[in-house]
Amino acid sequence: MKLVSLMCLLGLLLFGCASSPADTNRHSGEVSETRDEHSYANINEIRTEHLHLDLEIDFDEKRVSGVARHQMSKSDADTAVFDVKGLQIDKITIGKSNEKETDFVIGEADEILGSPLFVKITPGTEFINIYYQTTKETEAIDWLPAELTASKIHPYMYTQGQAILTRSWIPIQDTPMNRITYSADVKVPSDLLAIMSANNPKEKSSTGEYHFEMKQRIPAYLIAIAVGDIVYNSLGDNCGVYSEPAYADDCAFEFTDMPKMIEAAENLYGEYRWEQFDIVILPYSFPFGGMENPRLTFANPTLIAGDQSLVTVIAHELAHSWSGNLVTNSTWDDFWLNEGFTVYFENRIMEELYGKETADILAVIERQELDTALEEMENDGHSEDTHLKLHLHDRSPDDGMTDIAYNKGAYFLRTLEHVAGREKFDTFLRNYFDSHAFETISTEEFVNYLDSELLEPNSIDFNVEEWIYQPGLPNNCVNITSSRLNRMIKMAEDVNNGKDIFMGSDGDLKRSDFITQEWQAFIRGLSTDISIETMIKIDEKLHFSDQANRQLKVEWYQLAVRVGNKSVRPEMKEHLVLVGRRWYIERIYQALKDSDDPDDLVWAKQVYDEAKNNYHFVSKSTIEEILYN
């Protein structure tokens, strides 16, 4: 760090010690009341308008190094303050052809937004160029050795930005309130593809060189790279599917309908605005289903179930690319703007495609989650958190990725579909992406917009206060049933009497027999006061523990822990030293934590030291929660 003066030094910490979170909205500059509580740039006075990446990666040392080259906005500001956590800042300069070094200082650390990085400019500064390298506290990266890839003999890296881990490797100013374009030059091993959300190779380079564009506003969280070793499968004319060579086959087959869900999603809400839509399956260290990066969504490889029943996740990153990408929430306590629309968006993808009775079963596992969620909060004397609309300061933005946002968002919409009518509803919501497009909103604009553009209009009278600001599920949220799970649910009460669902016309019972929802509601209407003999029987039958996909698995292993089988130890053994998918495995371990069962916690803590280091920081630190707080 270049050293600064002591009258410059003592101005930086004064104007941080002043300064408040981001409090501006939308690139226009246009001044919001609206403050990010995550993070310390001062985009109110100036900020990053595009960013050029020259990068390194290294992956004998681990390292990404290089320079971010921010393009600032016109201002008389004389400091810019980016958003830094767990880097080395090497130097700053600015301008662009003649650079001149520059003085900065690097704030004091908060363990969840890092460090503000303060740097001195002068009124009219246009570029700012941050020289820096990545360290071992550099949360974003996933560094994988070859053994923990489908190849086993090339590594892999990638990152993962939101909520606000960006700033782990790459200093920028980290609020969502700033859309920004990025372009970047990449250096990787010759031997290994480099692919960003953006547009992307579809073949190795010979020098290991590539370049970047991504030439739409998007917000910090959604710059991502993954580097490995990478195959590229067209599944059509603007879509496809990037993985290692062993899933490529797998993937064809897997996500054949991806053209399908985007003519779904263009009917439904208009024109696909990302030109390409490609998805990359990442190791399964990967700590989500999914993860939205524009023009590459980013996916865990238990997506690849075999028999397509998991594409639900595809549908709901597709769908992000109206419902977050296109219009972002303004604050992370905003981001049920996020997700409770792409899930509601979601659903109607598979509506159009699958039929208005597979949209409505996975309403209802939806509806049984978001109820279970709501139980746990209420219990834990967290009601406030089952608001919308959140309060996370002095909080990481993580705590508000439930299923609060999710699903209750997603009932929000579809009660007020319910009572506009989907005609009505489906031309509000078309319009609102087109007005909104590449901006951000917070919840507040959101609701004057409700009002102004659907329920005035055909003076509907609908409780959005309660729904936003209040705790719980009100009274008037649309009742979504399923007779397929029904009969699910009644099967497993015939289970739960003692009732051998082998014998009689159920004797060739089978596990294709029904769709993975349909298992996940037999699985959790069993009572855990059925005996650990009648759970070997079913499993002798339906081969849950060791044959099921991820999704069930999981389902399996919870009810497991809660009757008292160990005999799946093994196999949910390997489940949780293979899968790095936070929701796959967090449930698996809160279930050993809850057990009656002391011996349960030791073992799950066991499994957890051999597992972690094939685990994300994200899921990592929500593993560690878990079993040590």
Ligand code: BES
Second form
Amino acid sequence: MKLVSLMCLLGLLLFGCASSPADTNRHSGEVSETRDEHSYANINEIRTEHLHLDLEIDFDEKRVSGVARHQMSKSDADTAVFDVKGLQIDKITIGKSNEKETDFVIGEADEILGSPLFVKITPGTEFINIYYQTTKETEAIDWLPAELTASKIHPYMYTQGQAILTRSWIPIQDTPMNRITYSADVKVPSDLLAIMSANNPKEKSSTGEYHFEMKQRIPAYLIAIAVGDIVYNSLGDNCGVYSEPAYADDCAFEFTDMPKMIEAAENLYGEYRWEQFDIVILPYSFPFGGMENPRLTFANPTLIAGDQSLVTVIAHELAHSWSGNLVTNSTWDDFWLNEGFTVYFENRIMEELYGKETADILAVIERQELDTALEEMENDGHSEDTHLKLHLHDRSPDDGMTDIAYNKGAYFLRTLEHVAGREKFDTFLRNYFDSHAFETISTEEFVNYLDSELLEPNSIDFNVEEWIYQPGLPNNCVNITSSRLNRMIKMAEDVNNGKDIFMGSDGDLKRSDFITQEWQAFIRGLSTDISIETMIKIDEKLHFSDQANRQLKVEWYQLAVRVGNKSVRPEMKEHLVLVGRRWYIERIYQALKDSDDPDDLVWAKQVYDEAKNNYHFVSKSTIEEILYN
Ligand code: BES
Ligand code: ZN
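Target state, the form predicted together with the ligand; input state, the form predicted on its own:
What follows is the entire complex, opening with the chain shown before.
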């Protein structure tokens, strides 16, 4: 492109696009204040309706390249603005069968948001084709060499889109306020299988070519792909597990209850609208326990605990098929609408399958986490971060991924349920999902809906404003208790008071006597004043550091650091080097950083140097923030 025309275009575009997008509000007559601060897209002028991806996945070059073909809404706009970050844009054309090259400008890059991509169009332009490739700066994609997979034979790649990483592997209007359908033609090495958040193949094709369709409208953050040596195991009529062959049998056992979970969820809040519910167990580097990509939840192998004790994550991701994927937060400031509802719904699924006692145990653990988060945020002088409705302007949406959105959000809904009664509350929620299906919703719109559909008709006086817009936890928060957890806390107190819990009637205490979450409460109840010898003795009997599932290891290692028990370092290092799931490593790195013993931070940095290539960008940036800031 000639420099002169580029400058003209830039001038024109900067004038034309100075304002941020406003809501294309679905309720006529209402003017919505909602703006997505985390996207440059001008969706109120012109927006993508359908995206077709023509892509090639090159493992040697670690590059995705091809064309993003955007089919746009009817508009008089002369510019379309997309979000891009770390992408190389090769050329852009407009038109379908007869493509013509058009001018474009990539605006200044913001460290968090990336850049606006301004594309010159003519009024009425329907197709915009962006020819591009990913680069080493692409944040969404994890490229794994064969050594980091279970088989150690084939390489693997996967993407993570939420919250604003999709723009680093697809040039797109990357805001949850816009929903699109998508299709894709993807070419991969012929010995690998490609799967997406769309309809999926059940086995490899001989050519390495795959076609995908996602016919339901979804926000950009839910577009995802995984490519590797992957096999499929059906677990029911409409569900199953993709994994590397080595995990296939273990997965089939661990996730046996998936069909029952789907049935329970449908009974609670209405039809499952995505036809198929599969999960894919990715390599250990996947930065989350689970990610609710529609039709294909992405999950971490740490879920395979061997005893089905961590399937809450599956219930959680399934629940997102309603809260989050069907009814989506408008902006990342409204993230609690995705996660708070999902934690609430997840707990209801768990109650249906495993009973109220189990569900209460989970809720009490969540309350502990919430109390800790509230205390930390208050102490750090960040009480504004304890509001459900956030203000993440100029901050990364990742900053909102805290226990507030998840657990304060869930406790808000539990308190509403308590006040309104379960029957009324369930009817309300079911109608909420039905009436907002395939739409996005802001906190303010939700508050209006809550008032008009639940509170006013039932004359309920409720401190909604305090719950959503004020710091801390309101006094009327329901108090959930669990006698089983109280017993574990009592046992921990006995240890703290010097009692030998392996003597007397408890002499043959074994780990299998209690479920994961009970032991979690036990470990959390132990004082950091207990001796190293006590820890070692407990560990000899109960094997938290070497044999327990990783949820317990995470608790145990944090305590070990706080107690100054370095004997667990070999196992702790094995964990930190293997696992990239952020919540399973950041707490340990944080404990090492906070330790009074300066050697802990030195050791943490050494381990991190060895481990970092095994982590996805998301985990790397969090851990670097902890260790180096
Ligand atoms: N959607 C989240 C993961 C996420 C949130 C990714 C924000 C990027 C930005 C997912 O549903 C989630 O919450 N996963 C949890 C599961 C847990 C709460 C049961 C996880 O990974 O641990
Ligand atoms: Zn979630």
